[in-house]
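There is one chain below, alone, in structure tokens, taken in the form predicted alone.
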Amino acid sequence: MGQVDCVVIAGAGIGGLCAALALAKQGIQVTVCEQAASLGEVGAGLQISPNAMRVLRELGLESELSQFVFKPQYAAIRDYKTGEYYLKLPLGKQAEARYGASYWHLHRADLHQVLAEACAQVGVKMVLNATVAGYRENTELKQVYLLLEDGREFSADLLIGADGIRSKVREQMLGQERPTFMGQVAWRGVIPVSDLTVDVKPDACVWAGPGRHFVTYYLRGGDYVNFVAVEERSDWRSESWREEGDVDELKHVFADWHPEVRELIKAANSTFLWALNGRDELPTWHKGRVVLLGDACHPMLPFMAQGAAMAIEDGYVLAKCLSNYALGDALLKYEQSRKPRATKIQQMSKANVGLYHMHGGVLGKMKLKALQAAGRFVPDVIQSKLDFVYGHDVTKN
């Protein structure tokens, strides 16, 4: 299918901007179409593990981002009532020594801003108020056209669908199918440390409990605490996948939890409530001159903190494949490289639901106790299970 000189990307999220930056650095003309009226990210904290950090470093962003980060010292799982540690794995300098890159906490908006500025510096064209309607291909002209709802069209050699779990690009490629509600909702919020009356440990911490869990970690050099509170629910009645959350309801749901959790929630003034959705493995990620990345092709539960990391890896690998192969081969190589890894991490994320939510009652508690014993007596075994995730280096593979 030949050389790629011009690319149009649907979606200016983190995955789309990483792809845009990587492609533009190769001299490819890139246009990004974003439905929002201004660039920005809804959401709160992100955990940027070493596998994603290597990509951001390769893209030249590490120094600029470093002013916004918090470096956690441990990855921890604690009991919802007693605060007992079931797991406490070292991050910080030990993780950097093991994986050759840091483990960072970043506010999503800070990462998005740095990516957008870097894209602008290398000539990426941003088109806002650009709601995608679909696309069409012209095989004779060897072009694909991104079609917007207002009638505008953008032609390119390749269209990248980075337009999220409700991707219009995916829908046209593979047919209309609603995402699957995964039986989980998540409250998310950010609290200034100055508003807290409790000392939150400097860790990436999961508080595990029956049918729900609570995540805490610091942002922006330790000035803020990010929280994610996940609860199992049988359905999601709202037409939207995100709505303003009720802080009083959140307090009620976690009313019998550890004082550290209760006091943190008490300091929250607002929160957003999200439905956690997913999809079955797609039959393909590409067709003709169109390819998908990020949540458009592999949405995952956030229980491995790898959603953003996988989109970052996707964008870099896709750009690298396009620089090394003709278009048809490049898209095939991209999917062959990325699909097995993303699918595996989707499965790992889904499996963590049972662990974090103590499924099985006493049996669920026993699994956490077994994890505790393994972490105490054979910590390398536990650490090695994460090597598949954190040790992967797409900048070299």
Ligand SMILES: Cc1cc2nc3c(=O)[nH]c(=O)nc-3n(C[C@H](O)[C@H](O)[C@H](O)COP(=O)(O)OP(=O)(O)OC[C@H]3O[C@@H](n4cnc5c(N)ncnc54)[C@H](O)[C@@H]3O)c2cc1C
Contents of the next structure:
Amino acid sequence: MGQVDCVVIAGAGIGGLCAALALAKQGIQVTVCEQAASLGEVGAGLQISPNAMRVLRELGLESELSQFVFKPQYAAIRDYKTGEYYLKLPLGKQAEARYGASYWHLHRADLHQVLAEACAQVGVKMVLNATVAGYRENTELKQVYLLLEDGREFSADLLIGADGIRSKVREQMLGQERPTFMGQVAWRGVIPVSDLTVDVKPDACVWAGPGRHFVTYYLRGGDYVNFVAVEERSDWRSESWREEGDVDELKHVFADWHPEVRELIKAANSTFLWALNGRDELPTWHKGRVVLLGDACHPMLPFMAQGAAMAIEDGYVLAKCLSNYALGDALLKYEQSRKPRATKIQQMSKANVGLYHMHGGVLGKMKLKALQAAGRFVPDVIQSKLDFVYGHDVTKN
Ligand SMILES: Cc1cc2nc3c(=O)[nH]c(=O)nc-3n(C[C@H](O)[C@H](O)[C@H](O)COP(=O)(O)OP(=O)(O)OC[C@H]3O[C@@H](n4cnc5c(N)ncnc54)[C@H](O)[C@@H]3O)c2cc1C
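I have the form predicted alone already, so could you send the form predicted in complex with this ligand?
Zooming out: every chain and molecule, the one shown earlier first.
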């Protein structure tokens, strides 16, 4: 039914590679243009929830990835000072039973490498040192041309902009508009467990505190602990949105926190500091023979750990729509099925700022106490709120 034989993708991030793999498995000829000189991802962890896991399983990657994972026992929210649990939701076997797929922690580099190898096996053509400058369309020839900065062009039936939050493809489609600084910065780091003097719980844990939160979870079978330390800031002055972080500053910002957090930071030799940016909902995700996915169209605060999960779902759904419908209808169906969900999760992620950062002083603390009571007495109510996120199955819909 589909009428697309050849696709060019801008960006070899997790979203671009998932789309490439799903399309190539359908027999579509795929070329991916990536600006970097070599394939890879940032040295940090990623939480992969059951909704994304189901896609990775459907793409045939579950067993290859399983050698790299850590399976957390609980999703926890703890008090920044006392360590008291405000939430302790079972993940592990209970998540598997509820959602039919696991909750995994993966090193980004491992996921990226497995995806890249799978793409190579099904004949995806990878072009590195390929910085996208824009595109042009020829409606008569029914072709779109991806234009690189060095003058090269790649023609295809469809162009997918998977080039992240500063997407050049989005810019040409919808106009130049810088992403918005969300008033948050994040330090990220990965620490070998052998360097730690504290026993970190095997959970996906958010330590909630005033104006800040701290996330910890294990990677690579428990050999490493990943941390993300978030602080509210009124501005971000640097031109770059990522810079080397100052470990002493990080220690200072979390100096009065629980010993588990402080000891963990003490073991960090280096860290990167990121400005967290976002965008409002875009008016559309597609135009002519061009379509967007992942952070290119719905960047979100990482406070639900769903940005990459949404990019993975996007790639799979887009490929499925292209196999079931003619191009125009396929892009329409793709946007109709993905935009409301991604937008809702963008909003849910933003709403977590207040909860994690105890906004409202005493009121903020009371909200966490209410969550604690609900988790104790009506845990299914809390769990069912997450069903919208984790229970969604794009491989079945
Ligand atoms: C601190 C933090 C923690 C997070 N934790 C999680 C988590 O636990 N779980 C989760 O699901 N998500 C998480 N996310 C979100 C997740 O990282 C992103 O949503 C996801 O990586 C987006 O993937 P993408 O492929 O759409 O874009 P990107 O990963 O940004 O990939 C875009 C690719 O395009 C390339 N590119 C860009 N411009 C050009 C150009 N002009 N020409 C050619 N190539 C180009 C880039 O080099 C890159 O390879 C987190 C984010 C942050 C900041």
